[in-house]
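As structure tokens, one chain now follows by itself in the form predicted on its own.
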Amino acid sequence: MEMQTQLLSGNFELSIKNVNNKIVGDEAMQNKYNLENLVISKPEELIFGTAPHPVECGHGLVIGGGQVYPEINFTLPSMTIEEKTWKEVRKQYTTIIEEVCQRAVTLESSGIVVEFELLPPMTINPEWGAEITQILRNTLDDFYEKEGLRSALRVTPVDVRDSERPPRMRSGKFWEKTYQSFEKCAEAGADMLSIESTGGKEVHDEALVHGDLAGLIFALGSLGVRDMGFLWSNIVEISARHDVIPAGDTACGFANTAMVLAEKKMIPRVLAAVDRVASVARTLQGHLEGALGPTKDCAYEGPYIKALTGVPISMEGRTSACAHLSTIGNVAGACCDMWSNESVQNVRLLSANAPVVSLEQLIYDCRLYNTAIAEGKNYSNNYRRLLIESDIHRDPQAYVLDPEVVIKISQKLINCDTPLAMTFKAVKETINIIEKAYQDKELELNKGDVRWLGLLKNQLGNIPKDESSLLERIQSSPLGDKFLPQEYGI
């Protein structure tokens, strides 16, 4: 079974594979990015709704093909799961499925697109996973059969590699838990398959909290786009061979966690918009691989992956505080092609239970997206302004997914020849122009983020630029000891 392979721009083409005879990542390592052009080169056409590659899904929608839609993700309260408990959760899934889609009716939703993120023993036990997802796959036909509600269901199987330390990627029951996971919820009637994956994330986490340059860049740069260029290519296979969206990933474990840590004042946020931009490449290698879109919620990183390849993209902001705090609210709307809320638990509010609540305020959001557009290009613009405007010249975490700054920092970025060059590209560039609107007073530094910023610069010139040296400077190093190098191809 083979798909056709779907051109972008110049030579820059996202493919799913033969399943029978499928590249996997360390022999896709060794090609050139060739992007010689961006899918979208002018700022005014990164604005939410529309994907010069859309993608069609579920009953009917189509994501980035001129809406906006919702995208619920909901979790269960605190509890075990277990055997014994497994009737329980099973009642929570089949409850909260069944009142999100009645009030996506009761508002008259235009489409919703629902997330089931699973849980690590939902993943562990690929069978758990698999009967959720049918148990969401029938409601969600239900409702479309007897109240023509559109929708989609995007799952995505928990990382359960990173379980044991040093973690095994490539190898081992984790691995084949994860694999068993895709395989099953497939079957069982995903309409996309996603993943937040870790690899590098045991360097990445102990460069973040000592603020080791090199170490994140070797972590994003060159373990997690091996570690994509591997896993993705089996998810995409899984994929066609279920005739599922193999949708796109994350760098929330990696870029996301630096957010956090900035926002309890663990970490410098110029540290943390850098980290934000260096995931670039690790995110694309899983397009390079065959992912089609739309991206994950969590991947704020998710407007330079739509600029280079014209994939649709699921954001989140000001909606996800239900699950982690930010001061990127606005800004990561501006070009969104679904609005996500991250995820939320199965608990009483005062109105409704809690998913129901975000899903209201998600659709409300939709609707004056979907307004704007309606009435036409001013409307769409003015309201993209207010949203960029309000946010980024308090923070540089903002600042740098600025539609300006995303497409200045993707321009540098199409002709570089590997991933690693990407990588390095982005840090270099993401300084560089932090640095600049911090002078001409476009964003508000503090004092320690502004030293910051020389501490990183001097850490930059003093990184070599090959894949080799840099590996063997880590491995001299305490991070050399966190990762096992034959289980990312070196």
Contents of the next structure:
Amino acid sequence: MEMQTQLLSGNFELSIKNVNNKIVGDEAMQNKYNLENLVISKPEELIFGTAPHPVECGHGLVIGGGQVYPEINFTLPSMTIEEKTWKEVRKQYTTIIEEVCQRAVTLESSGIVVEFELLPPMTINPEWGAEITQILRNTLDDFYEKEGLRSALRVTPVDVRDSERPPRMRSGKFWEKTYQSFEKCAEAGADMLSIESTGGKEVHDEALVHGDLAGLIFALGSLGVRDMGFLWSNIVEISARHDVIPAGDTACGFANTAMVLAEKKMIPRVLAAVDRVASVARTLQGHLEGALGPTKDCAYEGPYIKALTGVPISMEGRTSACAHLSTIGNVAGACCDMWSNESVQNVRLLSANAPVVSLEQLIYDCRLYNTAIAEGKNYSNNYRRLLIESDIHRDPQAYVLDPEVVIKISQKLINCDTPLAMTFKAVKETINIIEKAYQDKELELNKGDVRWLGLLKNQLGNIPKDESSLLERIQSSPLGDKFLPQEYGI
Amino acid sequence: MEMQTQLLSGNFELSIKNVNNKIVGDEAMQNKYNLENLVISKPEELIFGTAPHPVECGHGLVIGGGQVYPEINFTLPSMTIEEKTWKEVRKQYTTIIEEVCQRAVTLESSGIVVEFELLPPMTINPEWGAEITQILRNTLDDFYEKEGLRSALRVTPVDVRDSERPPRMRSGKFWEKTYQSFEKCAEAGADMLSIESTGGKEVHDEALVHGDLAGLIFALGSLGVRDMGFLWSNIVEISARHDVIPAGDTACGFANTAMVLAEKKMIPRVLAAVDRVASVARTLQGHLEGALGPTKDCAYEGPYIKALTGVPISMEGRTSACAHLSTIGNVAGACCDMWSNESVQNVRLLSANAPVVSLEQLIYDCRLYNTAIAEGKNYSNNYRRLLIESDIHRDPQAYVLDPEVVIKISQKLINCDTPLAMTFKAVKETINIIEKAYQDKELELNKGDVRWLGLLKNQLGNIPKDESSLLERIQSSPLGDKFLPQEYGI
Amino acid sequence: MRLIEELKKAVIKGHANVDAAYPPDMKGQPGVIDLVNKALEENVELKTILNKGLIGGMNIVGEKFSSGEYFVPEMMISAKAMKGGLNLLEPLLVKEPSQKLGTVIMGTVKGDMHDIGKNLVGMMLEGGGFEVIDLGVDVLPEKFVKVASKHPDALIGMSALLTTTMENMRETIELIRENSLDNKIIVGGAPITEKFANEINADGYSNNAGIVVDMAKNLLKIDNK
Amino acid sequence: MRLIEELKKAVIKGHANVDAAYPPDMKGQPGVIDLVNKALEENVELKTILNKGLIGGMNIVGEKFSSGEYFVPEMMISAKAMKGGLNLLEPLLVKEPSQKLGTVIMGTVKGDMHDIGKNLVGMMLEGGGFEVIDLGVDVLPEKFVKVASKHPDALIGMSALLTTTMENMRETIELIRENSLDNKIIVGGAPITEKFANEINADGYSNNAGIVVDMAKNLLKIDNK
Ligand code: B12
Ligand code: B12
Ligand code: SF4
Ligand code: SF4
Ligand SMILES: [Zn+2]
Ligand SMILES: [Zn+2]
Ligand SMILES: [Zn+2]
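Form predicted on its own already given; the form predicted in complex with the partner chain follows:
To see the whole picture, the full complex is given below, headed by that same chain.
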């Protein structure tokens, strides 16, 4: 923990909150994150279904306790959300949750996790989000009682602080609404709280499309970490009051934006891969504040978080193609504890509504994971190898998710002095490892990616490493007026 | 072959056509289907990716030659097909095929099979079906030339003979249109021809909802087999003239209707399982006429066909949940040579249009199959076991797709005197094997299914086994006026 | 009444008459026909036989189906057994309008051959006391208009299973209205959604055969006792 | 002309001036600013510098991006380098309408904060010679109307990334028309389809920043030379 204090002071809380949580096992939280050692230090122990610090939630689901559970997400079809459509909105969610639970029963799923990701108007009007939470809660309870379906509900308010430019992170209406949304959803029956938080994104977006490495590092390692500290100390506090699990965050607005842009050939894949690992210190900060996992499904930095902290992680891959295309559809599952579809609109497909279709696919995926676990080491290792081998040689973004690589890089991330130093380390090691893999013909890269590997190395050599010089450089660049330093405690 | 002559005479052609086809290997076709021995007689040889009689087609794809290829299917979103919407129809298919090919290139698929399943107006107007075939052909060729994407095109006219009740199978406008549709699509650039044919379905539908086993057996083992003989001798003849592959048929209108009804809890699962195996003799008849495989994706009777004849098979499972929900999402892949999504409308999902999403999922599935094959026996056996074990103990429909069970039942299906006898045998053996598995606690059944297992056994004991007595019984029942005997050469 | 309870049970079990082999465990016991005859001999009120015995039994069958205990074939068998009993009563019942609840015109729309769902809905309606005129599959809009104009009070039920034939429902409804017919219209089939049903101005929609009888009663303003 | 070719190449490579570190392999060589200055000294016609050198270079950059050779950051750098050159020319160019191709008002609609796509489109339009008025994100319909009424000839471009904000495009277009403004309107963003664009009466749609410049020229009837 001590590592943090050097850089981040003031409103940045470093001790882990003593949450009245349902964590399994009785180790003192303090010991878990000393970050002097990896919690998982052998690649072969970074596996699916089992996490050193499992989390119990909902109707007795133990995440990371030896099974992989499906995490189903869904959203509205094309429609507006307002007073006059609200009845229809309620109806949509009512239908979705009933159909989804019914299918889980038919396919005899041993349990499901439902994620409700609020849409912006539901956070701006916190009662709305709470109302839907309540609907989902009731149906899940009904199915537990009548059909014995075990389940847990993750609720994810929107980070509406991102609604102004430059955004206010610690003050103003939007922060208040975000806070209230957590509070009300927790009251209304969430089992876990999450968010896709956006602190630093206003700088990151701009830096990304300019391929500006200094901007990316600053956005993630300084602004991002600072905001995660502020935000998650609050979420942990709310969670403790309502006896719910503060689960985890994701670098979605950062590294997934990069991934999607790389998919559209807008930025090089190597940049997206570097950005992914650069997001680790940022997402980690939530756990230093007391987030217990499972991490958010779309946090592909999850394997790093699992190695560093031992919390269970949710991941998504081929079955989330409905929400974003990717080149990491299989390897993403190598060490997941939940397996998600990310999101799908409630539209009718030939067989059923899309959320039901997604759930069915997730359940079959989980059957494979869980049968492999049940059949023993030989099977689970073999299956895991297929997941890994089938992806990692084709794309650097897949390569950095190989558990071997995760552990190798994570080894370098411990014992860093500050989160910013950790972020620099992540960038450097990732560039090196990708370069080596390319040279060893372990990894294919196309011409543009090779060119960019050089450009990135070049850039990295010219970025000041201490926070104040970096800040100075950013403030004197066009990125300078994108953010408000005081909103990050700077 | 001799087995057929006893029952089915006249317009029923029994010798295998000497097709000018691209089959790999040089065995005489005659030897392949003696049906005195299984072509694959050991369960461990009924595996994914490899078939004893692979088929080469399209741009050098070898189906069943050691790799599993994705087979992507798609259909129009909600819209009518007529003169005035035709421009939009063309545009839909043009966009779909371009997007799909582009994604296959990005994900470095080693090849794809595209299935174009005509919609009824495109068969009624054979030029329309041919026009779309041409569009697909051209785009596939472009991508082969420009990007090196290997591919093959399967075209599947609709069996519009089913448009009247009772249907005319061998005469009249609808049969003529079906015939012309094959002809024109072959000319327009299909690499393979298929159909989901419906001979006997008019009886089968009715028998199914009445749970009438005599009607099911008669529909499949007598009417179905007779029509397959007539229809496929024609398709084989057309294929020979145009140098395309006569691929295969499916009991979709029969056993898949049963599966979908079982999914909706309308009929018992044991009935659907029995109906599946009862459809083997019917689908087999196409191959006795000269169909070379791959069987149609939705022919879940494929594993039996593969064991009996050695032709490669296309299958579909969890990734076809967009088209029909099922309880056989994993086991369906245990011995597939192609892996399909069955069908999906061209609707926009959050990431991309649904056909692109399906293709991405199929490609990741195929990466797993093919990585397992590449890593060697230990891996492919282990993975195959996961696919099987994860499904077969929960549903009789899954249980009868376990390669062990497939081989066990198939052993009993050879050396039958007639296709009808084969169908009776299939029903009897399936009932016995399900009963035993239930008693041995190898298979869960719910109360209704157990009740029905008894009812089916009971019925089977009271059905006359020879075709003429069976015909008499059917004709004196309400099923009697559903079909025209002369349209089946009776 | 013991006898009526027995009759109800015979309907529920689908046992048509003493000789019927189905269900195996009731072979040799009196079936629906036998019991109706017996009730007639004993001068039980016609209404009681009909409402408590036959329709009462079918209601239980419907419930068992909804709860997943029964499958369609069992429902079919019970429906057939019940009809056997009904045939005996019909000549005796005064032909009052009260006796048939109402008429429903059913059909699968133009271009579409799927009829399993439509038939199921038709069967439920018959079981619920409606007269069903089944126009079959691939029914042209003109045909619906023609039949509807002869039955101005009938409910019209349309089924479509293809996304490419859904639009023909709209066309059909438009033609019906253009012909100044104000029959109530209900629609269904796998691709149909409530939203779509509203959009094409249908009066009712269901994806569930189970609730169709109640819907029909509501729309035709029949007392739902 | 060698010089103009050199200038074009500097734009393509994104080399702003002799001191610029990017791209590493051109460090020390003259950049766009140096070459524009040199061309001015040599009295090359302004039009040639602009159209053949600067815009000509950017066109190639656009092509390289479309073909997958270049990424967005490279396009950004080239655009910036080009702008540096443009700044030198601007005071010298007579302020004729011919010189700016036209004006585009860009914004992400009400309730929606996604702006990467919108910015990209804006950049392409600027690169193609348009003046872009960027209203930012979460733009109320009233704001579009206000700005459009000041620029009656401007093209309006709207972006939406959420299925829940798509409908706000319709609302915005309706308000614009209600205010009797007849600006041409184009729309885009991941969930938007051509069908939807037609439905809400937009004048143009694209899911591809590459073709937006041509679309804008067509709609504003600018000679597409
Ligand atoms: C069985 C079936 C067939 C059988 C039809 C047998 C028959 N006699 O009906 C056969 C094999 C012939 C067939 C043919 C075709 N089919 Co088909 N078929 C199916 C299948 C598997 C099941 C349909 C079914 O009977 N379901 C069971 C019944 C009970 O459910 P239901 O109809 O939805 O009815 C319920 C409710 O909807 C409601 N309801 C229904 N009607 C009504 C009416 C009213 C008034 C009310 C209130 C309620 C109501 O109550 C019912 C009870 O709960 C579906 C797949 C699926 N997943 O649904 C495809 C499906 C409908 N078929 C499809 C296709 C493509 C075809 C063909 C074009 C295939 C081809 N290329 O040859 C042809 C078309 C023929 C034609 N012109 O119509 C597609 C449609 C795709 C699309 N674009 O729309 C589907 C969805 C399959 C798929 N996933 O691709 N098919
Ligand atoms: C980046 C991103 C974000 C970033 C936005 C950063 C930014 N400054 O823009 C952040 C993290 C902040 C974010 C937030 C949210 N997002 Co977001 N986001 C994305 C993501 C990953 C990429 C979008 C993108 O930039 N694409 C790249 C650009 C270049 O493409 P494009 O915008 O489509 O533009 C191209 C064309 O469409 C066209 N075009 C675009 N505009 C215009 C305009 C004109 C006139 C023309 C001609 C052409 C045109 O040209 C462009 C170039 O080719 C998408 C996922 C996806 N698969 O698209 C989700 C996505 C759009 N987001 C989604 C969601 C749900 C959200 C949140 C609600 C999440 C939450 N629960 O917190 C919030 C909403 C905030 C708000 N009020 O708007 C969903 C939308 C789902 C839905 N129901 O509609 C998506 C689809 C993700 C998903 N699969 O669930 N998001
Ligand atoms: S779709 Fe993927 S990229 Fe997008 S918002 Fe969800 S996770 Fe982030
Ligand atoms: S969806 Fe399934 S059941 Fe249906 S038509 Fe296609 S294959 Fe046959
Ligand atoms: Zn996300
Ligand atoms: Zn089929
Ligand atoms: Zn199919």
